[in-house]
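What follows is a single chain, given as structure tokens, in the form predicted alone.
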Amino acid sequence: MVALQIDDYGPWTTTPEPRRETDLQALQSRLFATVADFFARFDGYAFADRYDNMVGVANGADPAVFERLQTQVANQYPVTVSVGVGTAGTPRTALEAANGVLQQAGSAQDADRTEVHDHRVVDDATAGTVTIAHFDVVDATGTLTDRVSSAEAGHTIRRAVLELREQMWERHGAVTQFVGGDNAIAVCPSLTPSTLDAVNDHVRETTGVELQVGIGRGPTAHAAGDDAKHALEHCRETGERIHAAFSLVER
């Protein structure tokens, strides 16, 4: 997992005086597009997260390649980024290790901490296959988009995604991100059908939102994610709530 953080961003946004919020939103969106395109070159995924802090997965890529991303950002934007890379047994532990690289180097609002780049390995873990779970809301158009205001629909979906994120993070060591519309993508350890059933049941019971999920596995996030998207289409076409592009075996 990869953690990216804009350097000294809080102070920069108010120096020499507070910058226009619309300008900051546009800057963050363009910067994320640059980061996402960079990850795509290595068949990886990038997620906007909080925009000033972004998350990515790039199994198989040499951690040193992110120095090229730092150079690209510094050449194209009025800000720089620091990058931490973590390798561990679960996505959660890997992301915590990646964040630890940045936190150990200094505060996010420390002007002296600029373009940090390092890789931390936990328990001699090595990069392996990636499991991607692609969730969406069952019939979001019929139950939300065409029935309630956009504000209410957005609140309902984000509340469901928050419950999903917490379950996947706390119980299963997965990193889950909202990716727009009614979709969320989780970078997961290997999970069984009963585990995903329990997660979906919890979200439905606590929020009233029913989810369906397609699961893919592969050597890169792109390979796994592409299979997950096709598996999700199978759910939409058949009414199946969980479908994997590979054989899921109960343990």
Contents of the next structure:
Protein chains: 4
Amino acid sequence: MVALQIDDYGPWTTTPEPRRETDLQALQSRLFATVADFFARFDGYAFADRYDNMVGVANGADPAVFERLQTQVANQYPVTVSVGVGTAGTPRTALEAANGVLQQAGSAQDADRTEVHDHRVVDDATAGTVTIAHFDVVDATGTLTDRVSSAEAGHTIRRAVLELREQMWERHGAVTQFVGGDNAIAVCPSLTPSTLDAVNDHVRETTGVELQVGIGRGPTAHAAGDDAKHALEHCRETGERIHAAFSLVER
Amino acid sequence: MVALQIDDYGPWTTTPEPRRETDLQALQSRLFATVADFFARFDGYAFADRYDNMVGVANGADPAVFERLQTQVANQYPVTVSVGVGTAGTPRTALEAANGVLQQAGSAQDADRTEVHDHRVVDDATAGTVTIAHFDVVDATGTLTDRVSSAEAGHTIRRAVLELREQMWERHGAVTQFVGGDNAIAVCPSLTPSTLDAVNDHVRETTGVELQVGIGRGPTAHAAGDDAKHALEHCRETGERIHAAFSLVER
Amino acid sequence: MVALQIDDYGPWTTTPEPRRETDLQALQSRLFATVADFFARFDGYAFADRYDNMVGVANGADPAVFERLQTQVANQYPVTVSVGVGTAGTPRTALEAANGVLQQAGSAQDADRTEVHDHRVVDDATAGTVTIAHFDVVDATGTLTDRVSSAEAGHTIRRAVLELREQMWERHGAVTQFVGGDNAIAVCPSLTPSTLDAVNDHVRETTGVELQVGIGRGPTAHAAGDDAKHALEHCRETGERIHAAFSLVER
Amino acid sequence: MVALQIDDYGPWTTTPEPRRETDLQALQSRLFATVADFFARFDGYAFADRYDNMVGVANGADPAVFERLQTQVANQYPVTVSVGVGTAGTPRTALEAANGVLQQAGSAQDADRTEVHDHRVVDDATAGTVTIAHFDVVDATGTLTDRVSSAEAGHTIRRAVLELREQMWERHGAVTQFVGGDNAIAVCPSLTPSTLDAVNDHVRETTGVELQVGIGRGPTAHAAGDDAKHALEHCRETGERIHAAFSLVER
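Swap state to the form predicted together with a further copy of the same chain from the form predicted alone:
So here's everything in the complex, that chain up top.
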């Protein structure tokens, strides 16, 4: 997992005077788009997360490649980014390692901590197969978008995604991100269908939202995620709630 | 309030085959950046919301101007957008009216419903003064970003923002959006300090997160929001939890 | 006319080390796209020119609006821009006045000359009607693009545009820019058809390239230019070489 | 060499009505920026050329990678691109081969010719070492930018670049492109200093413009071009007119 952080961003947004909100929104969004396009080079995935802190997965890419991203950002944007890379047995542990790289180098609001770039490997782990679970809300358009206000649809979907991401993180070591619309993507360790069943049950019980999920596995996030998207299409067509693009045997 | 919706986006993302996730993430983000820059023309504010559904406020702009945005999007992106504008006594009612424009014109996934553009006025309301409340988390960097994993910081901040936006919507008719980092912005009806005190109390009690908030009022979102940003700076400097850039008398 | 110049750009591109060429190309192009979108606010036109020096026309816009563009650029890019605005009897004199604003403020490579913004009016001129002439090469696709190498097509078209812009500048006080493909746009003073006939004759005689041109006139560059585009469509359909969207009487 | 062409672009810009010029300018520029960022993946170079026809060099990249660029463009822009790749003994012959791929597939304005992608190898050539010559105008800021109008500076620089590119193409089989400011970059076959001396002499004699040039050689355009940039810095510092980052022996 890769943790990306805009250096000293909070102070920059208010120095010397608070900057116009729409300029910041546009800056953050385009910067993330650049990051997303960069991860695409390696068939990776990137997530906007909180915008000042972004998350990526690029199994198979040499951690050194992110120096190139840092240079590109410095050449094209008014801010710089730090990059921590973590390799570990689960996405959670890997992200914690990646975050640790940045935290150990100094505060996110330390003006002297700029363009950090480091890689931390936990327990000699190596980047192996990626499992992606792609969730969406069953008939979100019919039950939410076309029916209630966008604010209420937003509350409902965000609440479901929040329950989902906390469960996936706490119980299963997965990193889950909202990716727009009614979609969320989890970078998972190997999971069994009964695990995902239980997670979907939890979300339904706590928020009333019915999720469906497609699962893929592959050497890269894109390979796994593309299979997961096809598997989710299968759910949409058949009404199945959980579908894996590969044989998902209970182990 | 303005409701913007990418036309028939869900189906497009999977036709003829699911499109690469990073391409979609980059597309959504740049499209929103274009929308944000457009709202800046009118000293407005724009929010990415769910990306396929965006929200804006542009008091003082003639609703007809959004036809120009629709043309720009059609000329620069592979998708089109529908725009509903609502004018009403509170931001909530205005957003509901804006959403209603789109919902009444057809489903978000109706291939024949393209580039809808209409304006709905509730009870002869006119676009008047805007009140913006700009919230952030007290010492988010010290307590979250520099300390826990980005996933946990994300959970905590998202949970706080979710409680905040639901309270503000349900109880006070405000439209609240996460805008990156640990920031949320609410487009509010006139509010009293005791109201905001109660909201912050609620967030603290339900999530453990301490918010501070700067409030501004003006003829446009930017005018109000810029004052709110300065007021929030005042909170950061003094430790005050609520500060208004104008005289916020109890009424 | 508006002259825009990236501040101290040359030195920046090589400090501390020469920056990667593709990063610079992408930066310049996106910065110009931001400028073009900004001029669209005022129904203006913008031209990339040499990228570090851009040109715009925004009749009817208060020169003060460009401070907003300067702030947006500073908020979204790693460079800043200076802006000179000139108002005069012809586009040429207006551009010279706009250039003069910048030149008088200091060198383009003076690190201390940053975000200059001023307006110069020549002889109490006021921004009035704009005349736009939109040229393209007769059957460029059939005779060049589909037939010779892109390099040779490029030479031919660039040579024709160069003759065109020099003639238009030297003899007729017009500012002419290549806008992609086989298109060039001239911001003109009032012109007669016989003038344009003579210009097209000159280009044909010196370069062998046959141009056609549509002309429009209006309160803004977009109004005039849109009429010019329709007039050029008329040429494409009828074989006419010069067509004006308005009555172009010899005076 | 790589030839990129927006499919059926001319007709698209005027269908159903002529599209707003600034929207097209911004579209073209951002599309090229995407292309430039894409070529950076492979340490390549990309040039905007006429915008509807772009040029790139990506020695060492498998021609199949451009399918990925085509998909990205289709996912992020309202237009599609065709890509021809040519490998040959000189940049000129390679570009001609790349153009030939597209021309043979159909007209640039054939609505049915979409997303062509093919590779043509001339005489079993293989992509080897790249030579980049990076030219600029001696003291362009002092003699042009700060002194004459931007239009006149533009004429002068464009005329010099035009002479340069024609000479380099006709006599030396090089592909030369203007890259902004007073810079031009040539993708060259192996060249001797006396050749470049003669070219610079020709440009001075025909246009009065004094050029200086740095030359680099390497496995990729970026490797060669970065050396060329350093060599050009050497010229700027020492007053030398031609400097090679490698031993440029007369052969």
